[in-house]
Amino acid sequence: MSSISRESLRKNIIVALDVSSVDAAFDYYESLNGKVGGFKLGFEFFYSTLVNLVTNPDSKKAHEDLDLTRHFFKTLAGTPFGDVKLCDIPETVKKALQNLLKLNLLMFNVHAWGGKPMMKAARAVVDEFASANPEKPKPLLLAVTVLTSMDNNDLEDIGLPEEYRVPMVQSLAKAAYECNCDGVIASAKDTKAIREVVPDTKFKIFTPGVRLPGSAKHDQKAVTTPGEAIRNGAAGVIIGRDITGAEDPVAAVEKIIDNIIEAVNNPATA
């Protein structure tokens, strides 16, 4: 890892823009563009933007926000991670994606729980989009295994005993691989187990629930450091508050890169 440049490591970092306004998202983008690999936009951003435009259609601010939203996605082209976690019947997922992919996403996700027919439908839509738009980057299709906000107690609450966790994660990841997904979203604690059943490193694992040492966990339970995640085999880490909540977000990114280098070069101290 020491031979890999800091600039290369930046591509492993996806910033979670868990904000409710286009203005806030754009501010983070402008300060971090080129410093990280991409930007996650999830339910909070998409729903608040839509609701604001629908409930205040005649206000000056709504028109300004609409123009800014258009400019925002045009500017971000090729860097957004659409954290949409689609999970529905195949036809519904297909039609949703036919619209979402117009945003020129870097990657997006579905729930592996949705099953193979749904994941195959998503794969077909991505391939059709890429074939029709060869000049645009082909977005990665990722499948969510188990949310990092869920620990073993939460799984037991829905009828899945602790000993089922690893086999379940492995089954979901293997199903995603067999459906030609590009990878999964999974806790770093599950990465090694996933690699036991899917050793193909072209199948990428992206890890959310990542925190620098000493940071608060907030609503995440399966938490690891950025360095631990990459050392355990993650292709990238998805980090929000440690960057967006920092006094200096750019400096926070540098600390994350330091943590990755230290963890991989000196495993005993990570």
Given for the second form:
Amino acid sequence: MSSISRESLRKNIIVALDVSSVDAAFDYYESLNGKVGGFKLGFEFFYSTLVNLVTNPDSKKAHEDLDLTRHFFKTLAGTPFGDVKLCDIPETVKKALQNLLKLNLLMFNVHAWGGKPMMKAARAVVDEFASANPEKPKPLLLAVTVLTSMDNNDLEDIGLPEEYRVPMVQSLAKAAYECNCDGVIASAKDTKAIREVVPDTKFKIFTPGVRLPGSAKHDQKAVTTPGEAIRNGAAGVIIGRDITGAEDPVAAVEKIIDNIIEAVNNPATA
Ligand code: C5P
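What would the structure be for the form predicted in complex with ligand C5P, given that what you showed me was the form predicted on its own?
Full complex below, order starting with the chain above.
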């Protein structure tokens, strides 16, 4: 990457809207739309908005939330990343996806750990959805390799010694590729190992576990800077708390872009 424009880098940043209300998600969307490449909706958003709708004793608020949720998805149509991390038997994943894709997602994920039959079932649902809806963008099917919140000790706790980490990431990525997934969600620390087994750059790597130098890591352990992630070949970085937890989320995005530009222009500074 020799010369990069600040504006083109925005599309590489996906903001994780890990919030518990549709009002909060919509507020972030309104302040950051146009300044980043997209928005991620995951467990916290999906489960809390559903539970709020069902349990909210104030029916007026429940109706407002329902209207705002509908408006939000209409506004986002074709652009959100559904971080649903499906991992179940193929039939259950198939049925879940037949519903989820109606939300007009740009991309979504499954756990590669769910195995090839599950990933193939997901692929088939996406292909059916795309043939039935040629006017809509075809959602990207991504597979999670190893969570960026897991370090070698955590893997060891579930029976995977340190030396298994890289071969496991490589096997999961290769399996995802062989099932025609569009890419993986993986730590930027694993990018090189993944490219050894899947050199095809059409197979994208998206990277969470990203922090500006000096930021709190929270529960993330395989952490890299935004610049390192992009320099290592990530198609996009998924960033939550460094943006949503910042006093000024818009300024945080600009700092992330500065960090990417610096890393790309000065490879030695990582
Ligand atoms: O706040 P933070 O930047 O750590 O958020 C990272 C986001 O990326 C979270 O929403 C998390 O669910 C998501 N994610 C992840 N690791 C994966 C896949 C998704 O951290 N392997």
